[in-house]
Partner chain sequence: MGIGARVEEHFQDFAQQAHAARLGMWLFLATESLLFGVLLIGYAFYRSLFPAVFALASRRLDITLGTANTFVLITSSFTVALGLHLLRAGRRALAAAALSITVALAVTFLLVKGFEWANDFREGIYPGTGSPQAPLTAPGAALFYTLYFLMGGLHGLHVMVGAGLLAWLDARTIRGSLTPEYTTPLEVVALYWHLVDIIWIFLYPLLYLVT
Amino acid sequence: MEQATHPSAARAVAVWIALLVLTAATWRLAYVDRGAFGFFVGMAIALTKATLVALFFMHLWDQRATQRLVFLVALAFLVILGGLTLADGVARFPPSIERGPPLPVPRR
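May I have this chain by itself in the form predicted alone?
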């Protein structure tokens, strides 16, 4: 039987600080008009935060490859089901309103 190793407190604090920095970046991004590019930056930040949480606070970093594979397969099924749901919604309800000029964005 394997000995259970406990992750160091310094690593947990470092990950927590990284999550705080990424949260501040998300908050700051909300006040900057980046257009469509802002969506992709926000999603990249969210994906990075989710990866940090899964790897370190769900202890996947210290686990065997089999347990990581189970997590990745479950995540793949979640992405597939979400994609199919979105595709169904787009196919059933096409936009019925023509697009006009973009609305002005109020300055904060």
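Residue numbers count along the first chain shown, from 1. Because the structure is a prediction, the values reported are computed rather than measured. Here the rigid core means the biggest group of C-alpha atoms that line up within 1.5 Å when the two forms are laid on top of each other. Compared with the form predicted together with the partner chain:
Comparing the forms between these two forms on their rigid core, the Cα displacement of A44 stays under 2 Å. The Cα position of M58 differs by less than 2 Å between these two forms after fitting on the rigid core. In the core-superposed comparison between these two forms, the C-alpha atom of L86 has shifted by at least 2 angstroms.
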Contents of the next structure:
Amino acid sequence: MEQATHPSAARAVAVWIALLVLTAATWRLAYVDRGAFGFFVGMAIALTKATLVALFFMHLWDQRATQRLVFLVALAFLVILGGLTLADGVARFPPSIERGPPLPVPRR
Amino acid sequence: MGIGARVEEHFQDFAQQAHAARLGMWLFLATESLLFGVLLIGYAFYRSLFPAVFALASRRLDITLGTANTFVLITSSFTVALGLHLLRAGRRALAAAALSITVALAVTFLLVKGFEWANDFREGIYPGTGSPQAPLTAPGAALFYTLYFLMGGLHGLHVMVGAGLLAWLDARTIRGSLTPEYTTPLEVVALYWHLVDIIWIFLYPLLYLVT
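Given the form predicted alone, state the structure of the form predicted together with the partner chain.
Okay, now the whole complex, with that chain kicking things off.
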């Protein structure tokens, strides 16, 4: 039967430092005028951080595939749900949907 | 096996029981992901309709406190992982210390959050349209602030539950009812705690860093 391997504490420290650096990077990025591209960079950093936590702190890297499967299925359903919902928003036009005015957004 | 490590009769052996416990927690975490995921989809939907208002509304939030809390929660995720590692390695006193730090960090997170919300209320930022003195009343601002309080509040509730469970497991570690051979309760609570951390990892840029 499975006995989860016991990875070293050094790995946990390395992941922690990586998470701190990535958090600092997201925070500094918010002060750079970056527009839509910046949003994707911010989300890519968040996804990277979440993946690091899931793989190493939550031991998905070390353990059986069943747990990965459970979590990935939940994420797959979220993608379906979110994709269809957002597609609905994109496909609608006024007056069936209200859109915000284009206001000037000053730099931080 | 230590206290509480009894194999229930419907399991073949200890390893199978531990695996079932872990899988059960993952199933729960899957439903939690859907719960928060639906809120995030709602957020994405309205942000796509009111991009400028969401950016302006986000400016009013305290980016310093939000960032500080991100560091606090990420570090608590690390200390609980370390606590589990130390317990398995037989370093009970150090494991208990790591868990105590985790609980302290969770409480810090909640205190900062409370302080932040008190400031928001003083400025007239509430769920919904806010007070007449609210800094931003454009259409869409109410949606942003409602989601800010709803997602932050639901997440805070999870932090409270996690802090309570971790304090209980800290006491069990000190008492010796968790042993290097029997770490299942700490393992599954640590999984839950890491998910709470992951949720905040997404909430942080979406609430505080909108551009």
